[in-house]
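Listed next as structure tokens is one chain, alone, in the form predicted alone.
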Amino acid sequence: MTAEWTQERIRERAQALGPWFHNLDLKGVRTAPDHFLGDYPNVKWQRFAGAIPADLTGKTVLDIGCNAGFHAMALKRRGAARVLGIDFDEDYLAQARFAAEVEGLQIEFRKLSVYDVGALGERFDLVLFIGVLYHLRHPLLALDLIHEHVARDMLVFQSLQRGSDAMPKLQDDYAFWETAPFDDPGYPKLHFIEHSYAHDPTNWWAPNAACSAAMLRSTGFEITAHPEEEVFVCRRAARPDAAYGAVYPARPR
């Protein structure tokens, strides 16, 4: 351990820049050793982690919504040429600097929210997309941006679900009168919290398994794995064409 960073040291700041979601281990120290999930994000992350390529060297890496760092840390270990975590809160990204300060990590860190990826001007070869479509008010936008402007291959995407894990194979269409598929707990459903969930007030949505696996889909991503029940990866495809249709259907000529 460096003179700079003892124990103490970081157990001062850490303590200073809380409260902390990423319940990270910075020498020894935990961030949020009363975490209501444990050794969390590590728990989640070691579900999925081998579904992600163990050698990521000459890749560049956007993790959007990155909180205190934990998975821009984790793939910058994996030899990532470059990482950039974006989120638009200031307390995480002053987490997430000192963090990947003490684990003497470069990694870049901006204020940004998913919904001006576009700013950037690059793509990148992984885009981490975890822990954010459920915070948002316009959570099929965010995928849409994502795929038109920041993912160049692979996405990692995980989100709350809540309702059906179940996969329904389902038509392309269905006649106008015919509701039932409605009615199935597996057909694609978006539950929308009005008020507050797990007393936080940001939780919008939240999806069943397949509404997950239909809004990549319909935003262009081909699903390659689903190694956790949270978790999708995806590759980069063209985006079906009847996402490019209007707010409301162009006549037929």
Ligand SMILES: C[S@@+](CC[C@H](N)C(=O)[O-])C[C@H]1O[C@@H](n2cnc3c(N)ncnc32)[C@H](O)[C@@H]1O
Contents of the next structure:
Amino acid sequence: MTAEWTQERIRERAQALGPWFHNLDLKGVRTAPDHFLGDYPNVKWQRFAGAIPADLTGKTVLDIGCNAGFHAMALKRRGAARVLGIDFDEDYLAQARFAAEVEGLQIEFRKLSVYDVGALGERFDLVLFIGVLYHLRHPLLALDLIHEHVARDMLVFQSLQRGSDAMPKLQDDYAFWETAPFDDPGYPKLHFIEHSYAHDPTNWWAPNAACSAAMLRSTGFEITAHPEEEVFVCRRAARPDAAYGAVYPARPR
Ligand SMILES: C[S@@+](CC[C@H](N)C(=O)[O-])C[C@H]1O[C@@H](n2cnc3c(N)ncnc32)[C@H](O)[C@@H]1O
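Compare with the form predicted alone: the form predicted together with the named molecule:
Below is the whole assembly, all chains and molecules, this chain first.
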């Protein structure tokens, strides 16, 4: 333990910066010991940590919606040359900066919305976009922007999902009168939440697994691993021609 950050000082500061969503272990001080999902996000991380390279030496990492920095810190510990965490919530960013300082990790945290990633003017070897999509009113726009502006190689994606976990093989097209595929629970479905879900009015959408996968493919991310139901590891690929809509981005001539 450093002379500066005693457990007592960490506890005091953590309390002042609360409430916390990430249950971090800061030199023995837990920031959210009563989290409704248990030891979160560590319990989730353990299910997909093995799908991300153990050695990130020389790599650049962008953690979108970084919250208190659990994943940004985990990836910095894997040797990443540069880790940038962005979030649009100043309170969470203050937690992240404090946690990284206590842990002695050099990570930059910046206030930025996912919709503004183009302002970074930089691509990253590894982009994390976990636990954010379902909080957005415009989820496909966010994925489009990530593909267009910041992803260079690997994307790790996670979303809250509801409905079927099936991944049915679908045709590329159906005739107008063929309506049965839509009744299949495994057909890609994005459930719209008009008011609130889990007492959280910032939950806007709940895709099923096939929908998460289809949105990623449609944006131009090739799925290389699916280590657990809600997590998809992807490689940035060319955007399928069919994904160019009339509004954004403009279809190239
Ligand atoms: C459920 S938490 C997930 C935190 C972390 N990525 C994880 O998986 O543990 C959602 C985070 O996304 C952030 N967020 C929501 N909308 C955002 C936006 N438009 N741009 C950037 N961050 C956003 C929230 O402030 C919050 O920290």
